[in-house]
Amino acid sequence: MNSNDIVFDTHAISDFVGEHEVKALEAQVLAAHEKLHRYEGPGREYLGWLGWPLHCGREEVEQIIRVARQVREKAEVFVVIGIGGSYLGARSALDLLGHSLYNQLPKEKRGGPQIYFAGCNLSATYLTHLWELIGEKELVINVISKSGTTLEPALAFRFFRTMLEQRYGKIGARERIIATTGETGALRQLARQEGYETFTVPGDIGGRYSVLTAVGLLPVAVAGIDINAIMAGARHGCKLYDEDRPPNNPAYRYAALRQLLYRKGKIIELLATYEPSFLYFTEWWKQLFGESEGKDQKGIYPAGVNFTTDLHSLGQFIQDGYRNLFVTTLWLDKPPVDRDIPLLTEDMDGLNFLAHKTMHYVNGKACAGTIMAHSAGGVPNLKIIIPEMTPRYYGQLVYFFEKACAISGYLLGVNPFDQPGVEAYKNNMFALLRE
């Protein structure tokens, strides 16, 4: 690793976990590594994401870029229909790599269509308000579902497909529907029948690990973000997090420390961020770890906080509440923009001592002070430092967490690649609906 890589900082953890404990876990981490890379562990049929950035064909990326360019030229609004891993990765990238108020920008500044998401809830209110917002604008949709039968996106697709066919006719609608789906299934069959532009979700990659496939890359490319750079960063992540073994692999060290803290009763992990643009990255992270580890009455509960906002709500509990949690801070070293604090002649708020310093400087001190306070209050703190938020670092960060999650799941003794608990609510829901 070099100074230009993402850094995993553990200096604030020494009072809670000793280096001898990390060393004692090395054999288990190595065993998890071998199990993963030899395709011998549970869930091995879903390891297509492992090394995917190295194996993903250039032709597929070029097709994504070509289709995205067509959408950018044709559409005023692009609606992504999907739930869980079918939309969280893309939305996280759009927020982190784009303008904070992208959809509110004039088109000449956006350079592409407004991008909205549907099929991620069952709210008629949300769907109706989205339709009202779209109005008569030129519309293209991307329906993302491996099977085509997941309830939320399937229902949303029914509505949007009907809207497009009523507005443009069946032939016109075909040109405005893109299906990202499995190699078989209801949506694949419909796409063949209707002649939709289609991308394939690899059968051996689960939804929460699919952000670096067409699932995440197409919406990101429609926003004008460089997906080649994202994949280059992810390939660099493969080099860093696949080849090195403990203790030199930061992703493995993160996985090991999480498990050591869990064994000490720290059953909740808070992912803390200091930029609002990390909101949906946190949501993606929550799904990644929640679906991967929450099994067999085991697992670390993943939750997210946005500081400094949540220091004024949850901060009290984190500082003084029940000691069953730890914090992992995602820190962005260089934000996309920064602002100098102005000098006021009257100094009514008493903050002139900060004049000419930057907002990011203040944010950095807030981060450092919070870690100090929480550590002193009995809350272990880990920190992941991202030099700046570029497509390359985004790709590296995604692969860091994917690899860490897989190793952490094996250390926990669960299958990190299935989600049997999700099926329980679905079975009950459909039974009630059929009544």
Contents of the next structure:
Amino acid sequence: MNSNDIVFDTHAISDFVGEHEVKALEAQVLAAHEKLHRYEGPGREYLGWLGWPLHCGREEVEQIIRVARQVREKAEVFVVIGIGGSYLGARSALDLLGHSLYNQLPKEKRGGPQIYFAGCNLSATYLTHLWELIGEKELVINVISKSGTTLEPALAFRFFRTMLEQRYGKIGARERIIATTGETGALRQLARQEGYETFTVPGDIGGRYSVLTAVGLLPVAVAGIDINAIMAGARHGCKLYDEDRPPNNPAYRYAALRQLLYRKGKIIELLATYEPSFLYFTEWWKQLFGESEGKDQKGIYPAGVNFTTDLHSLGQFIQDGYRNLFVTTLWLDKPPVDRDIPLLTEDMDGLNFLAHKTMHYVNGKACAGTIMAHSAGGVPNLKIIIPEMTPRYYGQLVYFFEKACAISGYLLGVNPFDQPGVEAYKNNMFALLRE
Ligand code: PA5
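Having gone through the form predicted on its own, I am curious about the other one (the form predicted in complex with 5-phosphoarabinonic acid); can you provide its structure?
Full assembly next; the chain just shown is listed first.
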């Protein structure tokens, strides 16, 4: 690893976990590594994501870029229909790597269509408001569902397909629908029958591990983001987080520390970020860890806070409330933009002492001060430092968390690649709907 890499900083944890404890867990981490890499652990049939950045074909990425280019030429609005792992990755990358107000920018500045999401709720209000906004604009949709049977995207797709067929006719609609789905299932069948442009979600890659496939890459490429660079970063991640064993592997160290904290009663992990563009990355991370670990009445509850905003709401609880949580701070060393604070001739707000310092400098002090305060208040803090938010670091970060999550799940003794609990509400809902 070099200094330009993502850094896992554990200096603030020493009051809570000793190095001897990390060392004592090393054999278990190694066993988890062996189990994963020898395809011997639970969920081994869903390990397609492991090393995927190295194995995924160039032609696949090129096809995504080619289709994205056509969408950029044709569409004024691009709607991504999907839920959970079928939208959170793309949304996180768009927010982190694009302009904060991408959809509000004039077309010349965007360079591509406006991008909206649907099928991630059951709200007719949201759908209707989205339609009102789309109006007569040229529309292309990407329906993403690995199973092809998930209710929320299936219903949204019904509405959008009907709308497209009414507007463009059956043939015109076909040219404006891209389906990203599994090798079999209802959506695959329909796509075949209608001749939609189609991308395949590999059968051995679960939804929450699919951001580096067409599921995440196509919407991101439509926004003009360099997906080759994302994959290069992820490949670098494979090198760092697959090849190194503990104690040198930062992903394994993160997995080990969060499990040690969990064993000490820290059952909630807050992912804390200091740029609002991380909001959906946090959502992606919550799904990754929540769905992977929360089973068999075990698991760390993954939650997110967006600082400094949430320091004015949840800050009190974190500092002073029930002591069952720890924080992992995701710190961006160099934000895309920074600004000098202006000097005022009349120092009415008393903040002239900050003049000519930058906003990011202040944000950095807020972060350091918060970690100090929370540590003193009995909240362990881990920190992940990202040098800057480029497509390359995005890809590396995704792989870091995917790898850490798999190892952490095995340390916890669960199958990190299934999600049996999700079925419970669905069974009830469908039973009630059929009554
Ligand atoms: O991680 C998962 O498997 C789930 O969260 C799915 O991504 C989500 O339920 C959507 O499933 P599908 O892509 O089959 O519509």
